[in-house]
Amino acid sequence: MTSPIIEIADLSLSYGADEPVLRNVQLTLERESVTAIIGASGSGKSSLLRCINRLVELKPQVRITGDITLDGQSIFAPEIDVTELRQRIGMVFQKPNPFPMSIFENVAYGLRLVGEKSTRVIEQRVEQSLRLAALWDEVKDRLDSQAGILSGGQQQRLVIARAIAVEPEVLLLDEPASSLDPISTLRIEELIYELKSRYTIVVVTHNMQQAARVSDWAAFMHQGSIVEYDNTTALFTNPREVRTEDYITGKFS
């Protein structure tokens, strides 16, 4: 069995003087998977992801004690460069953020940033991601064209094609469908699934069927903490922890 890709160890986050928002948080991702987090709102599912690729630290007076491991190494060690972290760590938010440039430019901007000068492998890679962002057929011929044209749905896409330009290792999806309509939440969880094959996937969601749909592992989080962690059929059917049990059941939101 290969090892976890993402290790989390006793991690807590707190800001300032407040109460901690994340508290010895233990979790493991397993590789070429999708793990699902699921939790009431203001239960830490959206901090622990912004800890996993450090962009939590770019909010002022934050206290992070606990550690991550990404392939065996800590992502807070001296030596590691954040920008290639969030290189191999790719995140897409709740909404849409395309950047008010082309098609073209919004997805080969990470390869430019990180130094790709090639115009041939720019190309090369802005039509894979396109490709598999299952988006390619539908803007092949106006790859000029302002990213602002596309629908809701399409621009999640293209967001989704700009994180993998880069070919991270993992792929973090903050609520990715719950401002899109039920089509374009079917086409980005069909997405999702594709994905898995090539990436670590974590999802956060508040929408349960969602999560038992797209996900091989789900995490329970409740003020902070990780209530329980299984694989998602063992944890949707047969839950350990009562507060699991009511939080899928709707005894409380």
The other form holds:
Amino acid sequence: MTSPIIEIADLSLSYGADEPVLRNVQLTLERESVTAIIGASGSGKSSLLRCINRLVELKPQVRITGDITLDGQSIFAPEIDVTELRQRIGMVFQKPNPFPMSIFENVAYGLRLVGEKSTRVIEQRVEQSLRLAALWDEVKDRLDSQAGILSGGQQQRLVIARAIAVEPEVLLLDEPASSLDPISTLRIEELIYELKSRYTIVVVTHNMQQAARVSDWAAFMHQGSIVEYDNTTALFTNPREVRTEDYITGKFS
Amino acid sequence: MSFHTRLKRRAQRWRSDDAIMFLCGGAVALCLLALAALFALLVDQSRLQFWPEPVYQWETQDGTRITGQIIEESPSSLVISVGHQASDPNSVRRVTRSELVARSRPIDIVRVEHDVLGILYGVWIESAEPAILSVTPEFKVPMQGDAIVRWYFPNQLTIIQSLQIFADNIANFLFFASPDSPSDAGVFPALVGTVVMVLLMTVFVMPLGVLAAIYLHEYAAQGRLTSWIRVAVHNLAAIPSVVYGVFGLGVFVYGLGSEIDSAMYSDSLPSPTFGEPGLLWASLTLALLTLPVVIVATEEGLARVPRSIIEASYALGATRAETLFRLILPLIGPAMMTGLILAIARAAGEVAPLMLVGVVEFAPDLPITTDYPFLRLDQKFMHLGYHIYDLGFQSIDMEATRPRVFATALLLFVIVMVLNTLAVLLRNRLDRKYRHLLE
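Go ahead and give the structure of the form predicted in complex with its partner chain, now that the form predicted on its own is out.
Zooming out: every chain and molecule, the one shown earlier first.
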């Protein structure tokens, strides 16, 4: 834990009068590393991810207590502009969700939002992002085609390119490969590995092997709390908690 | 259970399965049949308005002759258009078949459209100037050349000549200028009145409806109040249209209109400018009437935009307005168009409220001009729907104007059909474009 970028302190989340979704979550994310969050469905993994870019606030009657800091500054502070925050913290969703526009416009969307007018700059950044997302060679001749014609795996890489085009510091991946076939999954995993040198990545996954393959750190969540957080090797080979061991060995669902 | 009973039960199950299918298919067939029948009726009944039908001569039991064209045939009686007669002001005669002895189709019968007298059937007995037409042996009409609008031998026409007359009749039906008679004049002013009023209405209803739908769907908290508002909007669509007419008359014409008059046109008072029914008030009333259609269609479009791509836009740092303009509005364009066209189709066919707020039976001046501001917002105008009502129920010679009523109805039917077809095509395009997103 040399240089933390995000610190989550005592974070709780609930919708209206319902049971809290997150309970007193403590988590520190290290810069330029991959942190995997594992856990059963409904354990609050996605909600935790959506707190980090404040996307959770789109839902009505959200109550958040505790704090999240990005580079030492609270993301809930009044002087924080939520749109700027979301440009610093990119997100990729479970199902590929390209916009119904051309491939080029998909990647350029974020750039146009920040007011980039120069066509040259936009073209450069689109190419650079698509290369980084390992998609350039497959789409460079059909940038004006609708994004919908791409395969699921290609769409997901397009969505990653779209997220990194605005040069975020953190990339949140919400089960990025769960709707993809094994080959596409492998490519996404390779991509995560590649991107690690530039971004801090948080990946939520159901897939234990995937978490073990791609991450440096891993957190196990259960019923809205972090049960165990350790470096990946330690968590998978020598879990401290019984519940973690049960989950990763499949005794418990 | 024996093998035999099992077989029997199985056959029974499939029989009832087939029965349900035929029941559903039958319902569809019935709908199509009704539509086809309506269209066929309109075409058949308006045929006399356009196509040069043959002229017959009948001998009756009392020895007189009837010359004319058949308007309506039934097993027991005939309705015959006999044209202008000396004795009888009525140009249509209803006779029972038992009165008639023989029917012939004389080749030398002439059909003359006369400036003053209207339609005459007869034979030329003097073809040099001045020509004389013998309608009956006792009734001979001298014809000045310039009084004859058109004449032809209806029983000698070649197909080309028939087609020429047909085209002529269509042109007359649309454009014939008659300064004082609504039942002869072309329906063009009514067509223009309908279209201008409807277009003006869309200018009012579209921004209002789309903005309201966006507020309801994107901004309003989805609580009890919002759902009540939504129910209220749906209910607005069920209010009888004449109620909107009364509302328009009370609020727009007498309320708003007199205010405008006393504020801006006080020199011409007491004669009202906007304080009486007119184009502006009719458009506004119909805008109100079609508002629910636009709101509902737009909201449906919004509901079809997948939440996931809206979230993706927010996750890239877009504000609500940016997401709306860059992503959502282009996506719901076809849905808005669908709402627009449904609203147009509804407004084009509306009659009752318009009678209260601006439509009159005869206004040959078009509501559009070539001078600024190109629209006569305060002017009363004609409308196809009201034209049908007026011709069908208010004219002196109802039987004679009947083909015209059906022809006008056919025109309105075709306009509404075209608009609705466009709506369906747009909806299909929307489906094709976003299917991969909605799965």
